[in-house]
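Heads up, the chain below is alone and in the form predicted alone; it's given as C-alpha cells.
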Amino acid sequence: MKIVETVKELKKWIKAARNEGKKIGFVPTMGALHEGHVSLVKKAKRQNPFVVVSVFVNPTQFNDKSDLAKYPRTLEFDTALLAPTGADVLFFPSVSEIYPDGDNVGADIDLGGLDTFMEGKFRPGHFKGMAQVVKRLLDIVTPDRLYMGQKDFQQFSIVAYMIRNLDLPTELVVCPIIREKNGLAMSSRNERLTRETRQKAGLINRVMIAVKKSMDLKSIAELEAYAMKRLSTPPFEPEYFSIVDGYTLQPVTSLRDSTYVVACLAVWADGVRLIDNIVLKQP
C-alpha cells in the first residue's frame, strides 16, 4: 500500500491504473479507522482492481473547533490496519492540497433542503462542509464507486442526492452499519467514550429494535416519545430521535406516509455525540 501526501502523486497513481482498465473504489475516511471503514475497503476491494482510502480531517464540517481540535488522529494505527485489506493506496493530504484556494471555494453545493432536518438542526454547516470535501475528493479520485457506511444515514443520502443532482459519474454503495458486540454501532467517536458508558451505550441499539418491534402497535408520535424516554438514562441524553422518510429525511405522521421508513438518532454521552439508525420498512 502506498501513503500518498499530494494531489499530483495521486492523480500519477490513478492515471496508471486507469492505462491498466482498472476501476478505482474509493473510501474517505476522517481516520481513528475501526473495522467499520475496515469493512468498506474489503468490500471496495472486492469489487475494484484499485482501492483509494483518504484519511483527511476536514474543518469545514466542524461546527464546533473544539470537536475538531478533540478528533483523535492516529495515521500509523490507521495504516496498520489498513494493510491486510489490500487498499492500494491510502492519500493523506494536508488542508492545503484539498483547498489549495482555501477553503470557501465549493461551498455552494445545492443539497436540496436534506441538510434541514435531524443533523443539520443540530450542526448548521456540517453537511455544506462534508459535502463540498466530498466532492472535491470525488473531483481527486474520480473513482467508478464511493463507499460509505450507513451508519450516517443523512450523510449518504445527501452525498446521493448531489451525484445525482451533478450527474457524477460514480456509483455510491452504502455498506451495512459494523456494531460493536453490544450493539454499538462502531465510531471513531467511541475511543473518547469511558469503559462503562461504552459497555451501557448498547441500550442505544435496544431501543431501536424495541421501536421497531413495536411499530405496528403504536403511533410515530408514540414511538419517538417512548425512545426519547428509554434513552434518557444516565449517562446518555437524547437529542432527537425522529422517524423520517428515507428519500426525503423529512417526518413522517404515519408508516403508510412513505415506503421508505428510518428511525435515526443522536445522543450524548461523556461530552461525546453519538448517531444512529435503523430501517423501520423500505420498499
Given for the second form:
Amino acid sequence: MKIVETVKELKKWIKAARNEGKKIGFVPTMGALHEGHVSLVKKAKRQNPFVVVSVFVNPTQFNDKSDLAKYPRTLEFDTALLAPTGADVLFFPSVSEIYPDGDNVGADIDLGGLDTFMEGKFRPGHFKGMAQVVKRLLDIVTPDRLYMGQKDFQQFSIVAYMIRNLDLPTELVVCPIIREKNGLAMSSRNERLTRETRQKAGLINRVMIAVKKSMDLKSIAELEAYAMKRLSTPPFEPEYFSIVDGYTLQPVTSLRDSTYVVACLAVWADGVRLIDNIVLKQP
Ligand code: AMP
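I would like to compare: after the form predicted alone, may I see the structure of the form predicted together with adenosine monophosphate?
Every component of the complex follows; first up is the chain already shown.
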C-alpha cells in the first residue's frame, strides 16, 4: 500500500491504474479507523482492482471546533489496519493540499434542502463542509465507485443527491453498519467514552430494535416519545429521535406515508455525540 500526501502523486497512481484498465473504488474517511471502515475497504477491493482510501479530518465540516481539536488522529494504527485489506493507496493530504485556494472554495453545493433536518439542525454548516470535501475528493480521485456507510444515513443521502444532481460519473455503494459486540455502532468517537459508558451504550441499539418490533402497534409520535424517554437514561441524553422518509428525510406521520422509513437518532454521552439509525421499512 502506497502512502501518498499530494494530489499530484495520487493522480500519477490513478493514471497508471486507468492505463491498465482498472476500475477505481474510493473510501473517504477521517481516520481513527475501525472495523466499520475496514468493511467498506474490503467491499471496495472485492468490486474494484484499484482502491484508494483517504484519511482527512476535514475542518470545514466541524461546526464545533473543540470536536475538531479532539478528533483522534492515529495514522500509524490506521496504516497497520489497512495494510491487510488490499487497499492500493492511502491518501493522507494536508488541509492546503485539499483547499489550495482557501476553504471557502466549493462550499456552496446545492444539497436540495436535505441538510436542513436532523443532523443539519444541530450541526449547522456540517453537511455543506462534508459535501464540499467529498466533491473535491471525487474530482481528484475520479472513482468508478464510492463507498459510504449506512451509519451516517443523512450523509450518504446527501451525497447520493449531489451525485445525481451534478450528474457525477460515480456510483455510490452504501455498506451496512458494523457494530460492537453490545450493539453500539462502531465509531471513531467511541474511543472517547469511558469503558462503563461504552458498555452501557448497547442501550441505543436495543431501543432501536424495540421501536422496530412495536412499530405496527404504536403511532409514530408514540414510538418517538418512547425512544426519547428510554434514551434519557443517564449518562445518555438524546438530541433527537426522528422517524423519517428514507429518500426525502422528511418526518413521516404514519408508516403508511412512505415505502422507505428510517429511524435516525443522536445521543450525547460523556460529552461525545453518537449517531445511529435503523431501517424500519425497506423499499
Ligand atoms: P468517518 O471516518 O467517520 O468519516 O467515516 C468514514 C466512512 O465510514 C463513512 O462513510 C461512514 O459512514 C463509514 N462508517 C463509519 N462507521 C461505520 C460503521 N460502524 N459501519 C459501517 N460504516 C461506517
